[in-house]
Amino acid sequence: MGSVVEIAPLTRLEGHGRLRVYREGGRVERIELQFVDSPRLFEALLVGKGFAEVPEIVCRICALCSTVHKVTALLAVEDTFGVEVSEVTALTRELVLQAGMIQDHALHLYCLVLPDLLGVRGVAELARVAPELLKTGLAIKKAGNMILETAGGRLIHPVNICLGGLGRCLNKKELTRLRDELHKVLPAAQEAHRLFSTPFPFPELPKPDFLALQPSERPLAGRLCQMADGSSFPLPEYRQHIKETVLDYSNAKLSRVLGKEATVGAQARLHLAPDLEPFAAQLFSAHRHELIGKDMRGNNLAQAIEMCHATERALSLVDRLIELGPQRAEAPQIHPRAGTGCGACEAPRGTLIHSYSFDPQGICTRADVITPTALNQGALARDLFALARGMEGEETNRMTTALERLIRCYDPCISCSVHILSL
């Protein structure tokens, strides 16, 4: 006799979703992972807008991810019109992206994942049983917040990161304050891996097909999409290699990359041998056997290593900006022309792609956004099915707890991922 186990809503993640497990007797027949946030409609809303408006509008797609959406949109518009930016602008953009990595990973690990590890129900109970650990995570997150507020101009929807340049350059006093704050939390960021290095006791999952941007001279941005098996494609050709399917039960499209259900995020990035800062490189070397070639149970450990790297890297960027000194921020001379451009960044949750087309007056005629969670949706559903099958015969509560923990390994951002309609 058939039955359905439903987890609704999914908890301790960004956005709204639910999971249904369909069973026939004791056998798991299929699952449905449903992302049910309202569709964002941003691609349709951007059509008809001027090129300068596009980054300002599209970053509203999500409050948590607004900075990386803003930077990725800037790269795409600048690619269309052949705009080059200064070293100070490039370094400042990377600084806010690293801050986003610090902020996201600290929030996810200490507030959403740690309750699983300590066997408590959520952050409120965590505050009671492990207040010092929670304070540690929030202190690391605060450092990321401070960078975003200072370099981006405000915590969400940054205003200082502009088309072709910056609203203003940071002065030495501001940079010194950021450096002091980063030094305060660096020891905690370096120790975080100890909390998240024990994989959850799930049955083994399918080996992922990892995808990330190839590390380049512009860290966290790139022009080549690369799979862990060595296959790759240039970013401008992404539409030839990433195919999206509309599902009748989810508001996010299912993406397949080179015919595979690709997996993006922290563990995927570490598979491409990134140029890590010294202490993070030591951590990666020590934990390499737990990450490379392994399934997604290692992704939270990978996030902890990345959080350490991002903190170290942010310190290096601040030091370099102090060395360069404040420079005059001049308004860029941008000459619109008909064309198409694209940009891609490594967002905390994985590869993010923006692409826009403009007419000769610089009016947007087409917009396309592919988010990390949309890229991960197929792999996550596959892993959930494998886990449910691997736990057939277990108590239902034990299985549903494991399924929710696996979803949190992927750190989904459902709000960014829902794109199915056009106007």
The other form holds:
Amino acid sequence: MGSVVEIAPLTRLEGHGRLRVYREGGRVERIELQFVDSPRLFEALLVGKGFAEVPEIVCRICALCSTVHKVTALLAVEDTFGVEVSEVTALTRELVLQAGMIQDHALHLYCLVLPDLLGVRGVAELARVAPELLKTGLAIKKAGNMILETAGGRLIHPVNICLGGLGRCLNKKELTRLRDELHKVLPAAQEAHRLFSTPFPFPELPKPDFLALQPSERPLAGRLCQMADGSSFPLPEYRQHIKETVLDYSNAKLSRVLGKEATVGAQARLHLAPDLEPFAAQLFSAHRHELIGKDMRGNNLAQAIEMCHATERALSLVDRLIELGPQRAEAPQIHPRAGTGCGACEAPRGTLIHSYSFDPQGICTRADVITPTALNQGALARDLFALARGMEGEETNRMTTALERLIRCYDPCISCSVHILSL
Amino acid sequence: MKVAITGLTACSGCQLTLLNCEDELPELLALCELVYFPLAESGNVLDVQFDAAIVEGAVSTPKDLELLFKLRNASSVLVAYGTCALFGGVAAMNNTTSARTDLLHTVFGDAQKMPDSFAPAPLHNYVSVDAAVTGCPPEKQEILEMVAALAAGTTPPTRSYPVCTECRSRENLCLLLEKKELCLGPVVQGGCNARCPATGIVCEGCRGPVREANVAQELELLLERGFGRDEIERRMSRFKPEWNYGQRR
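Okay, that one was the form predicted on its own. Can I see the form predicted together with its partner chain too?
Every component of the complex follows; first up is the chain already shown.
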């Protein structure tokens, strides 16, 4: 007799998803991971919009990642028209990306993952059983958010980072305030790894094929996609190497990179590009054996290390911006021309790629977005299947709890992933 | 009070803004019993009576509708939470210019199985809405006001002044009149303390129309400054598809 176990809706993650485990007798036959967010059709909505509108609209794909979507879209539009930005602009962009990393990892770890570790339902119960831990997490998150609010002009869907420049430069008083706030939460960010290095009581999973951007002179943005086995390809050729298929049970497409089901995110980055700030580097070397060559169960620990790195890095960026002083560079005049450009950044959940084509008047004729969660979808499904198989014979409850916890290791962002492009 | 918080066709930004009230969060959580809040809670229950359902996002699929009807039937108060829930938002921006099926074909190709989806619409097209908070996303202050009002058994205050009111009181440079940029401040609902114009960026209209907006005058001003009708309409419809361009009160 076959039976189906369904987990719906998936909780403590962004977007709408469900998981079905199909069993035949005691045997797990297959699983279906369904990303069922309503199709938002951004790639179609952008066609016909002016080039300046594209980043403002496309950042609304997702709230959690709106900053990194905006920066990636700006890079793609600037790539098309050959726009260079000033050092202050580039540093400010990296600052908001690092802040996004801080607030996103803090939210995920302390509000969404910690309940698993403490065996509670969610953030409300956390506030009762572990108020101090929740407060610590919220304080770290707040520091990231304060940067986004100050440098981005708004915490979600930031407005201050725009094409070719900034709406306005940050003044010394604001930067000093950010520095103080970062210093205040640095010790907590340095301690976070202790909470999230708890080993997972799951069977071992298949070995992932990690993918991350090779950092360029601007950390978190890059032009070379690198796999852990040493293979790589330049960003503009991504369409030849990333193949997507439509699944009939999911609204997000399945991506294969160089024929593999790639894994992106914090652990992938630590495998491929560990250019870490001093304290984070120490943490990384102390936890190296738990991360390198391991499966995705280590990803939350990797996020904790990255959260520390991002805090340290944000401090250096703020210091550098204070040193440079407010330099109000006039944003360059952008002269649209027909062409195609692309940009890529490391979002909190992994590699994010945007590409646009414009006509001679700068009207968008094609938009393409590949999100980290779409990239991770295949590997996540593979790992879920392996885990379900590995837990055959266990109580159903124990299995579903484990499956949900594994999904949270990947920190999926379903809204982001359900933005499929034309075939 | 028993509360449901969820999203339909949306980016989760409105729900996230609630979690971004870091300082106030413990106090907010103490006011609410979060019976249904999949974004941040497991073990959710839908088949109970709620005091309030706080719903972000537009309605664009049968699943959206099903959830919305369930929540409407189960809740004393239903709050349209954010611009998408209130006006359709970015998902609805092309409602008047392209057919939904064409958009789906652009994205999914011809031979593929299409997801069930129709033109995104605000909640009030389908159910009665008791209270609204606008914004893409709403301001933290507005969320605190909303939860406090619901806990007190009333509904949150509504604002009926445009972005320009707050922009002028902050003594910002007027981007529309003095820099001749395409700013929508005069016709867009305030409450954001002119967030974008204060950073030197035009109001893109994310909070939707202010009550009694003089849309005809805004259109005329922008046309006089040399913007094309297409460009203006594209910008105006970014967060709300239909405007009455002849409206003049």
